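First, one chain by itself in structure tokens, the form predicted on its own.
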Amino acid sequence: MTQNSGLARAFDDLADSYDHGHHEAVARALIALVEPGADDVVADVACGAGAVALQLAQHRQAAARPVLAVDLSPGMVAAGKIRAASLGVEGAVDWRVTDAVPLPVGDHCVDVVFCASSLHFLGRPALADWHRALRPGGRVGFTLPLATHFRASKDFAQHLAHDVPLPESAEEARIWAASYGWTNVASRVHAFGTRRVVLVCASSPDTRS
């Protein structure tokens, strides 16, 4: 069994008891920071049950391309589809069960990439892939748990990416993101009950200028 298949199984086991309320709150805060356009081409990377994708889907322009929602867990995607049906937005999300890296898109064709609560599992290759997928000047919004308020359970600790250091402050996250070529980096710590999450918004360099 590969590491990815083990992680998929861990999330499959969690799908029926997933904390939708927390992840929806994280998604709302991240979307508010990034401020995507209603017709932007958007990818929700390692989407889980689609907290970001579903909130975006409810405010899409009728002619906009569906939000691409990618996750390696069939159980999570199934839960997301059920939630999409309950909200009446089935056609506004393009669900894919596949690895999040690389994204199943062409080069420089996405306006915004979101990754909520997952980059610390994906690792640094995700950052390079987002540069590839984004149009020049495109934006990324991701979260990382604050190091001082995070302890992974034993089922997930073995899957943490060792090349993504959990930040101890918003400034530490900003500097880290900038060191991988992201520009216009903004970051903040957001409290969700007893949990603390660092929200990061940044741009891919606009090579046209």
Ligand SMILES: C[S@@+](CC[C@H](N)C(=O)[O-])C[C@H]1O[C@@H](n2cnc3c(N)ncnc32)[C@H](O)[C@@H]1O
Second form
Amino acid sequence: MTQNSGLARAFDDLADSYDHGHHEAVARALIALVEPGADDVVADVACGAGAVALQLAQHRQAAARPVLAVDLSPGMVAAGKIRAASLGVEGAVDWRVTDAVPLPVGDHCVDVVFCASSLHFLGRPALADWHRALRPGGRVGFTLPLATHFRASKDFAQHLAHDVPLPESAEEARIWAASYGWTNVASRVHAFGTRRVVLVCASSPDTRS
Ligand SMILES: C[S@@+](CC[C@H](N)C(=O)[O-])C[C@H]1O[C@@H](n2cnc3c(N)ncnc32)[C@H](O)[C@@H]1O
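Next up, the form predicted together with this ligand in place of the form predicted on its own?
Below: every chain and molecule of the assembly, starting with the one above.
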């Protein structure tokens, strides 16, 4: 069993009892920070059951391309499709069950990349891939758990990426993102009950100017 198939299975097992309340709130706060346009080309990386993708789907312009939603876990994506049907937005999300790194898109053709509650599984290669996928000046919105408030359960601890340090503050996350070439970095701590996550919004450099 590869690392990724073990992780996919762990999330498949979680799909029926997934904590939608927390993840919906994180996704809502992240979208509010990034403020994507209703017709932007958007990817939801490691989308799970579509916390970000489904909120965007409900506000898409009719002619906009479906939100690309990519996840390793067939169970999480199946749950996302059921939720999309209940919201009446089936056509507004393009679901793919595959590794999200690299994203299944060409170079520099995405306006906004979202990655909620997942970068700590994907690792640093995701950051480089988002620079590749985003158009110059395109934006990214991602979250990381705040180190002081996070303890991974046994099933998930073994899958954490060792090259993504969990920040102890929003400022630490801002500096970390800037060190990987992101510009206009904004970050803040989001609280939901006893949980704390850092939200980060940034731009890919516009090298044309
Ligand atoms: C905590 S969940 C977050 C899901 C969703 N973004 C949300 O906010 O609810 C983490 C997700 O990352 C996915 N994942 C982890 N590594 C992945 C990879 N390399 N490619 C695609 N999906 C991945 C898992 O399958 C899982 O659905």
